[in-house]
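Here's a solo chain for you in C-alpha cells, the form predicted alone.
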Amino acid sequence: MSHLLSVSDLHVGFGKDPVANEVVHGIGFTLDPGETLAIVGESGSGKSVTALSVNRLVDFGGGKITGGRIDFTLGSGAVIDLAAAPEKELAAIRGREIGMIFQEPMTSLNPVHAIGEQIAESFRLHHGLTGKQAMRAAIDALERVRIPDAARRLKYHPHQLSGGMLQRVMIATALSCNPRLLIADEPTTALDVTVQAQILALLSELKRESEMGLVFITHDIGLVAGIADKVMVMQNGKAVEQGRPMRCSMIRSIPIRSIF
C-alpha cells in the first residue's frame, strides 16, 4: 500500500545554478493518511522549502527542485511525482488535494474583501458553487472551526478579526476542498500561548474527523510534541534526526540540540 506522501532525496536549490545553491540536501519522509509530521528547525535550516516544494510553490520563490522524488496518493489512488508534475496538472491539485496554511494570516487574506468572499471563492473554484451555495458552504466552513456565530463574522473583513481569528479563518480556507494532505508553515509563531493551544487542539481535531495527513513545520518542538506522530529534525538542509517523539509531557521550548 503507497504512503499519502513519500520523499526520497529531494535536493533543492536556488538562484541561475540550483545545483551550487542547493539549501535542501537529500531529504526524505513518509507520511500516511492521519499522522501528523513535525518538521522542526532553527530560522535558515531549510524546513519551509522543504513544505514549500511538496506543492511546487518553492517554484515562485525562486527555488527548484534539482533531484528527488516527492510522490504523492491522489483521492484517485494515483501516485504522481510532484517533482516532475507540469504546473498544468498541479495547480489542479494544490487547494483540491493539497491545503497550506502559512504563518502569517494577514499577508495572505486580501484586506479589501470580506473573509466570507475569500472562502467562497474557494468553494466556486473547486465545487463550482455559486452565489448563496458558496457563501452557505463558507458558513459552515466556518463553524467547522469553531468559529462563533459564523454568519455574522462573514462579513468582516480581516482588520477586524482577532489573530487567532484570522488564523481560523485561514484553517477553514484550506479545508474548504477536503484536502488529503494539510501543510502548515508555522501558523501559530504570531500568536500568544493560549492561542497556540487552541490552533494546535483544533487542527489536531479536524486531522482525526478527515484522517488527512498534517506537515507541520515549526522552529520549537515542545509546540508539536502532543500531536507529532513523527518529527524530522532538520539543520543546515539536512535532516539530522528522524522518529517518533519522545518524552512528549515532558519537551518544552527549549533549543533541538538540548533535546537530541
Second form
Amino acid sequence: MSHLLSVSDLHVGFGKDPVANEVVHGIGFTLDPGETLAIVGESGSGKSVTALSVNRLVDFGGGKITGGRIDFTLGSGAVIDLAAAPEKELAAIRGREIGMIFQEPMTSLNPVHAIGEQIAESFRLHHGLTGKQAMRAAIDALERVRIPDAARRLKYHPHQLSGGMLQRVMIATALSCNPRLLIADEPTTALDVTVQAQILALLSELKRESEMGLVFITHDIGLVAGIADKVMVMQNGKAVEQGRPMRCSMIRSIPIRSIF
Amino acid sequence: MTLLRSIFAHPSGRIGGTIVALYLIIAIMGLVGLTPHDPLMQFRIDRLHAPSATYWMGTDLLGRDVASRLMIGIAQSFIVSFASVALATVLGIVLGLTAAWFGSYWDGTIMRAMDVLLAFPAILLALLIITIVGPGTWTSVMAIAFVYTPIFTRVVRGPALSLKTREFVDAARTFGSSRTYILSRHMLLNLVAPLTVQVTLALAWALLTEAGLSFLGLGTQPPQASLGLMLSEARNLMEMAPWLLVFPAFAIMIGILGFNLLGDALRDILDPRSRGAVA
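Since the one above is the form predicted alone, can you give the form predicted together with its partner chain too?
Shown next: the complete complex, the earlier chain at its head.
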C-alpha cells in the first residue's frame, strides 16, 4: 500500500539561482493516514520550508523545488507528484486535500472580514456552496473545533477574539473540507501554555476522528513526545535524526548541542 | 451609517460634511432644473443687474441670472470632478494592485511611468492632453483622471506591498483561493481606508483643476456654465460688476474647503492607529 505522503530526496532553493542557494538538501520522509510526523529543529534549519514545499506555497515566497519527489495519495486513490504538478492542480488540492495552519492566528485571519465569512470561503471555493449553505457549514466547522455559541461568533471580527479562539478558527478553516493531510507550522508557538495544551488536545482528537495525516512543525521538543508518532530532527537543511520519539540518540541530536 | 455618524461627531467632519452635502443638493437642484431662472435665458433689459430680490446674485453681460448659472456650474464642476476621480481611482487600483502583486519588471515599468507623469504639474499635463485631443467636458474628465492616476497608483501600491506578505494572504492560498479572489477580497478591502481619504482629497484638487481648465477655455464650453468658465467671463467686468466674480470664486473656495475638511476628518476616523482596529 502506498503512503499518504512520501517525500524523497527533496531539494529546495531560493532566489535567482535556486541550485546555488539551496536551503533544504535532500530531505525524505513518509507519512501514513492517521499518523503524526513532528519536524523539530532550530530556527533556520529548513523545517518550515520543507512543510511549505509540500503544498508548494514555497513558490510564492520566491522558492523553487530543484529536485526530488513529493508523492501524495489523493482521496480518489490516485498518486500525484506535487513537486511537478502545475499550479492549477495545486490550487484544487490546497484546502481540499491539504490543509495548513500557521504560527500566528492573529495575522493569519483578515482583519476586515468576519470570521464566518473566512471559514465559508473555502466551502464556496471547493464545494460550490451558496451564501446560506456555506454559513451553515461554517457553524458546523466552528462547533467541530469546540467553539461555544458558534452561530453568534460567526459575526465576530478577528480583533474581538482571543489568540486561542483564533487558532481554533484557523483549524476550523483548514479542516473545513476534510483534508487528508494537515500541515501545522508551529501552531502553538504564539499561544500561552494552557491554551497550547487545549489546541494540541484538539488536534489529536480531530486527527483520530478523521484519520488524517498530520505534519507538525515545532522547535519545542517537549511537545513532541506527547503528540508525535514519528520525529524528524532537522539541522542546516538536512535530517540529522529520524525515528520514534524519545530515543536516547534523539535527545543527543538536539541541535543546540552542536554549538558547544 | 456608523461612518456618517462619526463624520458628524468630528469637528471638521461636521463642517466639511455639511458643505459637501449642501453642494450636492445645489448641484442636483441645478441638474433637475430647480433654478430661480432659466440659466441660459437672456434677460436683455436687466443686463449687469446688481444682486436684488429677483436676481439673487445679479446678472451677467448677457442678462443671464448668475445664481441659476452658479447652480448648474456647480453641477457641471461636480460631474467632471466625480467622474474623473472615479476613473482615476479605478485605474489607480488596477495599476497599483498589479504592480505590487506581480512585482519585478511590471512593477518597475508601471511605477517609472507614474513617476514621469508625477513630474509634470497637474494643470500642465492636463493642458497637454486637451491640446492634443481637443476641448470639451469629457476630454477634461479624461485629462484630469489621467493626471491623478499616478497618485492613486502610489496610494494603492504601498500598502498592497505590505499586505501581500501578510499571513492571511498565505492562509488564503492554503485554502486554494484564486489570485483574483485574493486581490479583490483580501487586498482591496484592506485598502478601503486610505483610498477613501485619497478620493476625498482628490475631489478637491479635481474641482480646482476643472475650474482652471475651464478658465483657460479648455474645459466646459459656453453657453454651458462651470465655475471656472464663469470666472473667466467675469474677469473683464471685475470693476463694473464684482458680483460676477465674487460668487463663483467663493463657490470654488468653499467647495474645496469642504472636501479638504471632510478628507481630514475621514483620515482621523479611518486611521487604524487612532481606532485600534479597522473593522
